[in-house]
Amino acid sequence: MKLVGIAALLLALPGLASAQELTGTLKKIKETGVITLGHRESSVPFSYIDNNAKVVGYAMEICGKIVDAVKTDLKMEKLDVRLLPVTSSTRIPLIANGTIDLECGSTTNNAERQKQVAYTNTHFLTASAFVSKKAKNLMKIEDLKGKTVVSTAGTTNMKQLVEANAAKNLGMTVLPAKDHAAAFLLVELDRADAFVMDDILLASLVASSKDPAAYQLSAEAFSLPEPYGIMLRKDDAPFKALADKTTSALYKSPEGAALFKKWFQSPIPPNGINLNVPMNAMLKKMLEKPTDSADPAAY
């Protein structure tokens, strides 16, 4: 009789049975009153940070829902929020390790990567190309043969790079940057004859550039459509239940066609720049019917 009036007595105290319950990211969180964040630095207008020292971005605003879902499935009348600044090679890592909880920034989503970690639903996406300086009149990947190309060290774009160059025999010499600022300014030196890197991050560094008249998009990509996605820790079930709830509400809302407007078709910090890109059917049918797959052709 004990232990069934103890059994009642929990079932009548939700906040204290789910609490016990609570696994993984959700048990961190509320154990600790703290959710990471991990965000970049110059992956505009994904996750950057502006001329007021603030983190900003389209990624960072879906990070926010997320962060808000979680403060309302906790019921925590307070959540801490941290910030940290990740780089392409630290970002896989500090995920895994449990040092972030959510990696919002521009990170591609495939099949290599989900064997470390997990992704919510995509929210745009883009293809590897190249920009360089008009004048050097680099339009086609055979158009590289011989020069220096510059990529950021720890990302996709890298090895679709290498790769390139030797199935091609290209005989390019290729550099590793840190981030995409430091890659760009290579190419803006001529310490490099392009850059390689997804068409959206290249479309706003040039639109960022001291001369964007100055710089062109190559006319072919290194690769097929590549979802972004917000990365977490794999094998969390339940965070990633609710990630994947929150983003796709998201999404399918109003709210989720007016943060792409806000981002991709309005004047953004920190220069007030447009990227002006719009939203064709593929980013129309990604935010309708919202997945985490990591097949191109699912989009």
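Here the structure is a predicted model, which means the values were calculated and not measured. Residue numbers count along the first chain shown, from 1. What changes on going to the form predicted in complex with the partner chain:
- In the motion between these two forms, where one rigid part swings relative to another, the hinge among E226, A192, L250, Y48 is E226.
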Contents of the next structure:
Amino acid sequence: MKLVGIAALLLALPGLASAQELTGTLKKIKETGVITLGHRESSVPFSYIDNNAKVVGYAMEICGKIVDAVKTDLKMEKLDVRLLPVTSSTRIPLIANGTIDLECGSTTNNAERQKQVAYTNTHFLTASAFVSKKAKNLMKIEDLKGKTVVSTAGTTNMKQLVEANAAKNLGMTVLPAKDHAAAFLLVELDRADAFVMDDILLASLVASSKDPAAYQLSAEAFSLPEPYGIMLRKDDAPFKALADKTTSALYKSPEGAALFKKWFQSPIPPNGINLNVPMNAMLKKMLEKPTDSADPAAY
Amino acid sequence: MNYNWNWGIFWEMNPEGSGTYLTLLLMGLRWTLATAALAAIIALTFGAIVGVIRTLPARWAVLAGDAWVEFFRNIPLLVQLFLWYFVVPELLPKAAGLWLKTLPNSSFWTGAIGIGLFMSSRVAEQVKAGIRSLPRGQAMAGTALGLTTAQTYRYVILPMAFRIILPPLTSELLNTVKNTSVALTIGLMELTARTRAMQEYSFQVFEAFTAATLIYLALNASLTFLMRRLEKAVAVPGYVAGK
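So the form predicted alone is up there; where is the form predicted in complex with the partner chain?
Now the full complex is given, and it begins with the chain already shown.
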């Protein structure tokens, strides 16, 4: 990682960059005068649509900084920013075929996925936990013995749930759901006892539910916290170097902590809910020593 | 395009621990087949009954049949599955609703029945068209021979009507197979859902969807082939659908 970091720094030196022939995404942006950001529609608080039909969120602000940096670096007077909504099914093809240049959302960065796409510095860390109704009194993974548990189909959380079920011999009935909203609905309607997902997404689902006081998050997690990153095209070193340099400077500055406070510890649109996510040691380290590592142990 | 092709992905282990990625897709295919089979049986049964009802002389029967067809035909399949899965259990008495919610494989039963009833409206429409396409003289001849209405349908009208509508019924069968993919929205892990899971796990989206495309294509091509054979086998020489 260090070597990559040094290489990235070298490439990002302004004199060097402008002297070089532009390639990849930067060349495309310079030629077309347009940068396209992929965003999510309901990934609170990372990237979502607020009550004014505007795309907002923590990841969107970070992407905004990268856009500014691109504009300065390419010495462009005007840079058109286009927004395109993406889903978990469309984000990879749209990155690969050049429709979007950055995916600003809550995409987990792991080694498997790095074969296909690249990520800039991690902007959040989340562990797999579960939510259930308080009345059911489920706090630990052991408590799920014999229960019906739902997770979103095709997520790493589902994989961890299936593994824990087999390893601890819990005899759970595992239900797949199409998306987070559908999975949460199953818990709300008592079709499932618990929903296993990234803890931050669970917190935002609970906060925006009809009766937030009726739910609780588990005390125990299924995994080490995994990193979220902004996704960009693979094998595009100059663009990645610029994005890394920008995000790294942002996270280390007081602005990084302020941004975190704004989206995770203050009331956010559309309903003015406060997610109250504490800044733990790992998140602190993530901001102090930015890295794009996919390895949870690196944090 | 900046994409890392990896066709060997199908022989790599999937993270669910159920074997390779190919196994994952084939597990999905099994659910697709089971759902399509049950849905097709339901569609054919109810479609035939409702289609016949709509051609009966009794006015109330025609109205009831029309209502069935309009209800199931005019609401999008996606919405119907949501209604069956999320709304109906809430409308039932609490105990019955809870039983329905905790039923094993409830998304399979809900999906198959929902798709079956949706398709039954289309089958009914074709059965009706098949019956109407026969010359009115055939039913009259039946009456003249002293057959009851039931006997006329059983021995005169339906054998010809079903032969006539076999080709469009084939299309409906293929539609039933394709519509099973909508059941992924209520959590049925059929072929499309498995394909999406594969792309989430591996990020090899084009390989996953290419495989799904080929599997659907092969499945529906074989069904078409079998239905053609059936058409030939039951053809009446020298008459409408025959040669």
